[in-house]
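Shown here is one chain on its own, the form predicted alone, set out as structure tokens.
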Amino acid sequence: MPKKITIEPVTRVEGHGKVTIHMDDSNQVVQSRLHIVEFRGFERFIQGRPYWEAPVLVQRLCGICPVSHHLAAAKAMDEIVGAGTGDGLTPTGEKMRRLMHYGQIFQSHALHFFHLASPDMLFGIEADPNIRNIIGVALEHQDLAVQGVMMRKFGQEVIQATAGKKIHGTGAIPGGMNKSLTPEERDSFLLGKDPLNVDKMIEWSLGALDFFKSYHSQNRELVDNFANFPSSHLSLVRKDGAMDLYHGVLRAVDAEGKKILHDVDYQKYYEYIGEEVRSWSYMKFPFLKEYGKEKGWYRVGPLARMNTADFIPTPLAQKEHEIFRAYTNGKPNGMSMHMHWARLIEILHSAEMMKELLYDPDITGDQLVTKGNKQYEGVGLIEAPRGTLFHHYRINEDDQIDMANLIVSTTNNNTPMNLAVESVAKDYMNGHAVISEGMMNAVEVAIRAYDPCLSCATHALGKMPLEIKILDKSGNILDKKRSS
């Protein structure tokens, strides 16, 4: 008898979203699909609101990655006070920003395997739920959870160093910063106490990278073959390939390795990328418009940027990605739980790079911003800890926000994750009469496997759809309005 299997809410993710399985008379998976269920719609009420206040505003989106959209949104605003972006800004303003988004990045990629993916590896799939969490790892792999601690707090005292607060800051303003670092703030950083100090930050980084290489070694069938396909993957990277998680420009690789978008100017990144919005999700599928709808679309974030990055230009991180693309002798990387060991590179590359700018002198600099010839539009990219954020503004003469659009990380993210989705249950589910809940959760895993904030993601392209029904006593429709 054919039947339906719903996972609401889907867990340790962030946001709301659920998925769907439709099964035949046969116990085949014939339909699987994740909807995301919520809906925020900050691209309209954005709209009339001064431009100096987006970055703000936006970040308003979601508590667990404020200061990618925070980011995004005044990389946009750079463009619209004339000063454009990376090299535009004064050597300060840059660092600062830069010192910001690694914090964030670190203490982001921390949060998530630390307390959401790796209770599912400490414990299995398929163990009782009651100890598969972070309360369970706390209780029985008390050193680890405590660096998973310790590492975000580190992430989020930089965030405050620079932003002002942990979340929801308003350090970084159209053309540049409002602050700098102080020489104590610095020596903080660098000189903290046991194990608040960026080397103990570096060696940790280390120590997970050895712990998920651990697991892999013991687990190597579950780990390359769990939602594992092919795809195209799309990141910034800098001028010279390197990888560059603040600024850069737009290139893609299929899944052989060969670059389908060339290097480009994310200005103009409307001409090279599509929106498909479609009727079961609140979230837009992305795809390259050169490819189309069926095959243009892309993976982003730790793992796409391993395999669009020529290479890492931090010494230990690099030694890292040399490692993980041997794994599969150059070429792209599709492997989805791979996604971990891609996180924790990054992680690493963090703590490098803000043990880089802690030492240069700029980051305790007093020239802060720069303006110059104003402009009408403006677009901000970032890489954000799960990927390629959008962020797209344009103003009128009142200065005032007349059109908005963000595409973010997990929105880039929106056709592979079905696909794992996918993937997943009919490897778990298919033949099966009877769905435990082992085989529900590993539907999670894949999701999890792509750190999602649904909460970022809930937004439509056009007007959200209304309809009101009458019903009598007994529930019958008396009449039904819709609009859209």
Second form
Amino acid sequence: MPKKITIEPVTRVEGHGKVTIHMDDSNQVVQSRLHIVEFRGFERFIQGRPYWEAPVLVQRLCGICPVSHHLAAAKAMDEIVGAGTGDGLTPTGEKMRRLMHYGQIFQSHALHFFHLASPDMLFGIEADPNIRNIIGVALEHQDLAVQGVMMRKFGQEVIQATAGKKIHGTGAIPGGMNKSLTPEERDSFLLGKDPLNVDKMIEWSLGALDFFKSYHSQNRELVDNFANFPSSHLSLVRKDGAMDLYHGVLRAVDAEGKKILHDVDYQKYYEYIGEEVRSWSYMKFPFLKEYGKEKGWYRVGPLARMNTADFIPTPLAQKEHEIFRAYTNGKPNGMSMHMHWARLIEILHSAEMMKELLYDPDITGDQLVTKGNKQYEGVGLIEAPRGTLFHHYRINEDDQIDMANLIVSTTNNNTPMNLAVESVAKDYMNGHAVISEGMMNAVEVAIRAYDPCLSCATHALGKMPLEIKILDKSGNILDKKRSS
Amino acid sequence: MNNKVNFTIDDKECTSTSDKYIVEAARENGVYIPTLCNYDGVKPAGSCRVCTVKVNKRYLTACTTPIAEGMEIEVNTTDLQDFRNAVVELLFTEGNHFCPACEKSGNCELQALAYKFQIMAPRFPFQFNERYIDASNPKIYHDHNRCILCKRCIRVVKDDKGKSVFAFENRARQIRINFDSKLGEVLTDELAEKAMEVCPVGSILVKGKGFKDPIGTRKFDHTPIDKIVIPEKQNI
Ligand code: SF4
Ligand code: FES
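Switching conditions: you have the form predicted alone, so give me the form predicted in complex with the partner chain.
Now the complete complex, all chains and molecules, led by this one.
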């Protein structure tokens, strides 16, 4: 008899996801789906608000990476106040924004790697969840736990110095910034007492990469094969093909590495990207129009960025990028667990970028804002920690927003996350009618690789509260298991 | 004639002169009485009731009541503090105040009072009243969601002939502030700035100004509202 397995979080009020796995009579996985409740409400309730409020209001979407929304909205508003796309700001304005962004990537990736992903690596994904969490890491690998906390702190302090507050600041305003760094603030990051200085951050980023590489060499089978599937990849890149997390043109490559979106200006993203609605999920499914709904899906995020960028413009991260690319002979890498590797290379890149920016005299400059002729439409894109983030606004004659469209990173990764879960479900569930602890953990690990901004993905110190149910066709529960 | 007057505040002997309102006389004696609709230098309106005190056992608004000889004034009693909290909480529930995205945050007097009174959540249910936004003026963005009807704008923002730019329209629950459309059209930058400054909340905003003040430099970022009115050294 065909069965349906449902994995759902037990106790989340918002941003929760659940997984259903449909099985046939002989216990073979037919299909799996990840359902996500998402935040479309913002696009509605921002209507009527003045345009300059958007960067501050919309960042409330998220408590993990609000800076991304803050900056994407501010970039869209740069267009509206006539300051142009990305490169129209004053040097101080742009560099302060970049510093804020790299601080944010650094802290968000550090949180994800040390607090959420490292327990799986240190203890194995089949380990008891009571040990497999950040407390377990703190008890057994104190050095790593401390580094995680301090790296996050460093990133947060950079955000505070640029945005005014660690969470939900107001630093980026239409056309620029409302502050630059004081020499004291700058020096505190450059020369701060160990470990809170940028050189230590670079050293620790390299250490985290070594940690991953040694884990990889001991667990090649798992890391390379777990949720490994080919896909296209999309991100912003700098005009010359370099990795650029703050600004650039849109590029996509297919599974073979062939360019399928040719470094286009993102102001007209809607000409290239469509969004499909499916009845069983609140989250839309974006796709490249040229390739249609079936074939046009793509991945975003650290892995995608490694695959789209020709090179990384900071020396240490560039070396790591070369090793990363060589692992798949220069072809795009489709291994979901390599997302962790990519994330660590980006941590290193962000630390190097912060150092470069801190040494730049413009960072303490006083030319903060540019303005030009008012426009009525603006699009702002940014590479958020989890991938490309789209903000699109139109305003009316009276300066009020009358249309907003957001495509958040997790939405861009909708299809890939579904496929990752399906791939894992097949590996672990085919031929089994009973749910094992390992199966539940594996689904959790697959979702977590994408670091989706669902509260369940970051819940309770690295433990997703999951419930699995096996249901028959008429909805009767045949088996039931909870993860905590 | 300004006579010297003697009075007590919470049993403390105080002196002032008879040309003062209670709020001012208290301030002279180092006592902070919270106010909201009151604005230095303009005739008080007594519209918010935040400054309520007890004078000889009767409730009165301290911003509108002149000081007089022999008054026994109660300011910081538990019931009066609770009464003032209630007034501020009512204002929060009556309007639609979303501080996290308001550019007046950090410079807003209503917010500053809520911090001062340590209000975590209002005891009254939110009304979710439908208010509208008037963005039609080229200089001013007028958000009625945040208006607390304090009449400061009406009393302070006047053209060079002394005519008020703002006025009340409608009555009772429908009452709201409106522009004089003719005067609104010719509003100078200076008057627009004045209107934003005078509005205790984020109801009147100068367009495009946005979040110009970085966090840490705003009026109440480091100094609570009572310490702005009466700096530490004078406060008792
Ligand atoms: S608009 Fe501002 S100043 Fe005018 S009545 Fe409302 S709150 Fe008071
Ligand atoms: S301050 Fe006295 S009534 Fe408002």
